[in-house]
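For reference, the chain that follows is the form predicted alone, supplied as structure tokens.
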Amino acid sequence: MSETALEIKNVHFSYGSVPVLFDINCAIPKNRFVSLVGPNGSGKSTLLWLLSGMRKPQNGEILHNGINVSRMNIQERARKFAVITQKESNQLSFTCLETVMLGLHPHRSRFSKLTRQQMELVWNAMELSGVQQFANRNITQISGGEFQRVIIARAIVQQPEILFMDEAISSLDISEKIRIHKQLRALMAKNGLTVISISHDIDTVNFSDDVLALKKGTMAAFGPPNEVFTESFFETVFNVKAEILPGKGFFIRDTI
């Protein structure tokens, strides 16, 4: 039996009056990629943001090795942690390198110097995502798409237990998207890294060891991706008429 990476227990969560979220219960095992879908706004970037603790559920709990999300402080979050988003700011004048180093910093104390294995972490991951040729660049002078690999490469330094990432590649084309996959799926066979991405691009979600889907705040399915996608499903979540192609994915034919 897997390990269990989050256990979501109850968990609901509301903005204000608005409620988002109902009533939602999944065990992530560790070690697994797990994909977040479901149509706009049904709630996928409020769950993220509720796993990764950077908001608190009003009711329910969500636990990661028995400890309560919502009561470990930032630096315990960024020790285990590691958050990537679709829209990270490049204003800073940081060069790509020294934007990768920044994610060193939850495991070094302030003023301390770097060592030849921090470094060598970085180069690495640097390697992994394919931005060392960019290493002395200036942020504000590489492509967005570009610049999603560089905050990737700082996650990876990061050196987290999960990584969330929300629509993190969306900006990258369908061969940086399946490079990245497979660069991530080394990483999780050598340190037993779990993943949770939210994907709008379901064609890459058959990459996924797992589909956790959402609609109108409520889980509507979760286990892999050959389980979970039917024609009642696509119907179902996304209004819309499928194929099923077995061992070859889904073709979208029309909507409802």
Given for the second form:
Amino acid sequence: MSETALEIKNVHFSYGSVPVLFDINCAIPKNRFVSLVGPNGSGKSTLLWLLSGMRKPQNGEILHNGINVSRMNIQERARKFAVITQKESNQLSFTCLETVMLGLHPHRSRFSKLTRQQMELVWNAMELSGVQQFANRNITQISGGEFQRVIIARAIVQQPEILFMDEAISSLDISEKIRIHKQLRALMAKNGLTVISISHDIDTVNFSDDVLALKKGTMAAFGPPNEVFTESFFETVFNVKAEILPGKGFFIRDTI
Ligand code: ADP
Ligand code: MG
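Now show me the form predicted together with adenosine-5'-diphosphate (ADP), since the one above was the form predicted alone.
All chains and molecules follow, beginning with the one already shown.
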């Protein structure tokens, strides 16, 4: 049996009196690349907030190494989880290098000098996401896709056990998407990282180990893409007609 990164048990969540997640149960294995998919408003971002301990479910619990994530303090969470939200601000007056260095924050004592090892970590992460050339440029002066890659570098510098990404790869062009996927894979092989990534690019979801699908706040499927992606899955979850090309992937034909 593989180790579990996160255990989701009977999780329910409401915004005020409006329920948005219903009885989610799932064990996410460690060291996997998990794509969280589903239509707009199905509860993906909300589930990510809960899994990373930034919000607390009204019922049920989420365990990381047996510890309830909503009871972990902010420092503990920052050491274990890196979160890239859908609304990262690029309005601050920081250079790209300074932004990536912020990822070291949970591992540094206040006012301490950067060690050579920490500096190497920063450069390696910038190299991994291909943003070294922007090091001294202000984050307001790069493109949206480049900014996303700076934020990915910052998250890697955090050296998390779990990396959560909310549509962080979506704005990259296709070759960058594949390149970042491969780089994250290499990192996963090296340090056991688990990645949980919300994605609308159903094509690149094929690169993941597991797919967790939500529909209207309920769990519609969990498993490897070649098992989850069936014609009836696309019909019931996304309301589209798909043709499955065995061993190759799928082709979306039309809406229903
Ligand atoms: P997704 O990421 O799959 O698009 P979300 O998790 O953002 O979905 O939203 C799930 C549901 O919760 C949607 O109906 C959305 O309108 C609602 N919702 C999201 N955030 C809030 C909020 N802060 N307050 C109230 N309702 C919200
Ligand atoms: Mg969302």
